[in-house]
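Presented below, as structure tokens, is a lone chain in the form predicted alone.
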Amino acid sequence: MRPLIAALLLGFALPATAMAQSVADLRNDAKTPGDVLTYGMGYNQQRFSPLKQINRKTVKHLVPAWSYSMASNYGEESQALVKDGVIYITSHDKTVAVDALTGKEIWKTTIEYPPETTKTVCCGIVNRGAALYEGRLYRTTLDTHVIALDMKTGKEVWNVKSSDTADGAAMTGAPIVANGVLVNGIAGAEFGVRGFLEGHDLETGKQLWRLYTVPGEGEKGSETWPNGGAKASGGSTWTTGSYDPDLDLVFWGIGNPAPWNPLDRKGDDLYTNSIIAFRPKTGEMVWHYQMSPNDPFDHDGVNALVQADLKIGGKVQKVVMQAGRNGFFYVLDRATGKLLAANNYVKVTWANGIDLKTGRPNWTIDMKSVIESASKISTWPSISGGTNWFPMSYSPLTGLAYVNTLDMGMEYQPLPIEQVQNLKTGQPHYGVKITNIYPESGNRGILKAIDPLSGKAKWQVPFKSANWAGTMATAGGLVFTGALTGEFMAFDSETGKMLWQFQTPSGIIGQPITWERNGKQYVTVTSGTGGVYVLKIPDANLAHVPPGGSLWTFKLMED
């Protein structure tokens, strides 16, 4: 029988005008600051504001104007939803209404899993955020339900199971509303899941169709894995992709091949660690590129998928980005899956380079001798990759990506065959041995401006620990993002200087949003310390932060 998921009421109800959201709506969210309706802030991703209220000269006086306690001790990388003056934001164990102007409760939905849920989950116990449309919010669970609320009363509407955790699986990630479906992903590639995408029906969640992102026997890209694709597994699709509607494609980055140790499924291994292009809905894929063929470094392809309209080669034209996790910026036609640009944006030694022509890597020799043996190897970046699962944002007024990056390498082999060739579902999908390389600068982390053609960085400031919070860019010619010790920032946008910064309680590893209500700009982030970095990476600069999540909103100061 599925766990308890209560909703506690505070006895007052949400207005009408709260539950008007519709399609119109979701296509012009990045349009209309007074709301945030999509995780990204648009169906583009481009986590931009038009908003300038908040600009240069004036964010010297941003000031707290609420904080709302999550109640948890867990990772807070959530992105809230805005509408009607409401506040929306999740977390692992519940979703949570508030007033967005006073920070107090609406209502609170409790959600309880089995304990034995965390148990094959990877890299924390986190939720990173929620869809709204016609007045219900939809969600995803780490026990791998996916459930509408009604956004008046934070009331369970329907409720369904998608997966088994005791197999591996999970769900962290936002879904997405695309015509009229439902679209969300799996994580679980480290367990052996076999990676899906599914669409749900809005009205009732039943599930319309699923798309699994590795074949099975006979199925088509079954030949790129050994045995044609009877032991295929991997390909997780844990955070959101982002939508196009006047192409009708949902563009979807897809995760690294299980296990990691590539001695057992030799091949490019479709479609691991590839950015694919479907219509949501029937689940048709309509173009894949791969970024990491064979990839043997969990170099996850899911990194946020920005759409964006560039000027290449004279011509204006309409691409899909993405700051690979593999340590290369590629940009791709967005109708064609065309690979347009693929340039490093950090240090990279698995490969010389992209063939622009056929779009596959230039592997180093080193790179070969992983592939074809259980040879030890150093090679940047580390498996924590370029950047992480954390959104890039990008600028149309300046043109440029602004990317929390990671300097950190790896000394990495793989074992022996014989330890991963009977690995059932539901076991750790590893089979290597890795130790981080440290840079000698002491800097982990590095926030950069990147040029998306050259990958080339306009500017950048290091931090000592990685920053793993989102990047938020807007028209005051700001950029704020949050740091793993509790600061969150901004910066100039033209120029990476910090122009004001405020100590939370807990590390940031959340996503900044911005919203207007009543003429005013305000700016909100989760604070909560936890995720990956802090579970399985040591940081001595981390020693003293504690957790604790709460929801943060910041205002002018008045006169």
Given for the second form:
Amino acid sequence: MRPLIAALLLGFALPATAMAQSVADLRNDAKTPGDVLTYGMGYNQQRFSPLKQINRKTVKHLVPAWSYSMASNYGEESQALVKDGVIYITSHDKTVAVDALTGKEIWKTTIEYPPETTKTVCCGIVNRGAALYEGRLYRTTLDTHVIALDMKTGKEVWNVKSSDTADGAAMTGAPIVANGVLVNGIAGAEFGVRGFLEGHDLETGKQLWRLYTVPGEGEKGSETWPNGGAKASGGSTWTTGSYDPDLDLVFWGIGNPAPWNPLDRKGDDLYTNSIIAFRPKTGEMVWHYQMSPNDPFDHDGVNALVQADLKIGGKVQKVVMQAGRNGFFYVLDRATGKLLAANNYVKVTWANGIDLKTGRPNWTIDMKSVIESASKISTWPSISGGTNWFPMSYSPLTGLAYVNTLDMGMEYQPLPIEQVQNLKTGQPHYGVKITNIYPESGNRGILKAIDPLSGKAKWQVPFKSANWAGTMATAGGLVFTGALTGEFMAFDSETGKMLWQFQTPSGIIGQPITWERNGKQYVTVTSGTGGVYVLKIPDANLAHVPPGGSLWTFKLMED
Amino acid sequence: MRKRFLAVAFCALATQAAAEDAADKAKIEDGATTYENYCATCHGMELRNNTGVAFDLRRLHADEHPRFVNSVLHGKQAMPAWDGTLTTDQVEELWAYVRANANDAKK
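How about the form predicted in complex with the partner chain, since we already have the form predicted alone?
Full complex below, order starting with the chain above.
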């Protein structure tokens, strides 16, 4: 009952303060389901909604309210945002405002980037979302512009360029607004980018700071690279961090080292494949924790960082958690970065567990033989990881994390060191030979309800093609996600039983959200296949899935 | 004597053919790698054009080599120009890969 009353009260308060969206609104986003202002449906990125009009009983009456064409055949990975009855959605070439109740377009602002831009886009020409604050929408573009648009008109307020395609850079992630600063990351470890995070002034777009994620020569952390860090590269920041306003810390996942081949970068290669915490005002790093030192497998540390209050040993602890690319589910004290739990949630063969004292993985013989003698091995998980960029959700009601996991391994061998010693920025930074290994079950993806502390699944649902979409949990006892074959689905959050599905026109690689307006609950998601699985992993099951982007909103059928 | 001579000659020919086959195969494989690194994002995995955003390269005929090289080096509309990124050899390897999988290729 409580959340409902709070929501109603807020519903009344909103119109008066329509444009004066404030810091408090961002802080309360997860608790105010009338709008969705942040990537992750709240600063904690739980993707959990207190709404329960659509629930285990009523979900069978869920029907489309409208759909809107994204007019594009590129993949639609973006998370929609909702404010005052308007939905805002991004794609690689446009930003759109749509009436949330009717699906009618209000404005559309297109983005033009030079064709060369896509030469350093490894894994899909996409965008994952925006940030909203005080009447403005903030987003990034493939050619690394950071821009602010007026939410009413779509007109550009400011536009600043961050990097060059020649630096191997691209931008696909959603920025966040934290403590009055716009924070965004960069993509491009596959092209040798030197990764960074940066802060921009909300008013003018002026760059306030840049925090490099791999050291320059002689800088702190360079002792973990050969030659004093002279050639340190990678560590991209291509997904979106979460923010704890009480601690004033932003948590961000740092990507893989470049190149993938590890032979010419012996050492831990900080701060690649790490979680870092930093101050949004200054970009000052407060702590870091590295999941995969000296990583040969592209076990990119960028997966969603979800905050929760977990009971550990009888005591409630403020944690940040991640279902890691490398197959382990990490739980850290988010004030200090101390490791509290790390258990595998998928098949893992490169490490026999994580030492909780040192935080380091116990490498298997296989892993050592790659690093020490460039051996060919079969290993799990594959470069795609135990899961990938598509965010998990967490329900404080069930205490479970809902993760679209992957069940794939690979035959792997680094190419001879000479092949990666003289790579130039902008060239592909791979240098490995990889053949995917598919599971005998024929199911490459498994939706799992995972206990964060043990990594064990309470329930699981297999899929032939790996799901490449985010998940969302609700107080209605539901978990929503989408399939690459186009089905948008709702599961019972306690049992995993599929309760509802709807066939959208293309594959789903988006991020579902839910919101309410005038006392009714709605669910919104994009359809539109693409992304790295579809582009680079053969899958006969997807032969008859057409491309084509669209935005869908569902509601309970009226009598 | 004669028989033996023939046999030897035949062997030599076969070896040469096998060597050429192997060279072609290596060229096609290198082309496949370059394709995956630079082209699959738009033209789709294994040339399948499953993205629907680009041109189906399997439609190119054997006599369209000049068109291929020209489009790849100089770009076309949303397709970037690859001059300066790819070497002449890499473009030829790409062509070998495309032709090996062309709709009109003998399989």
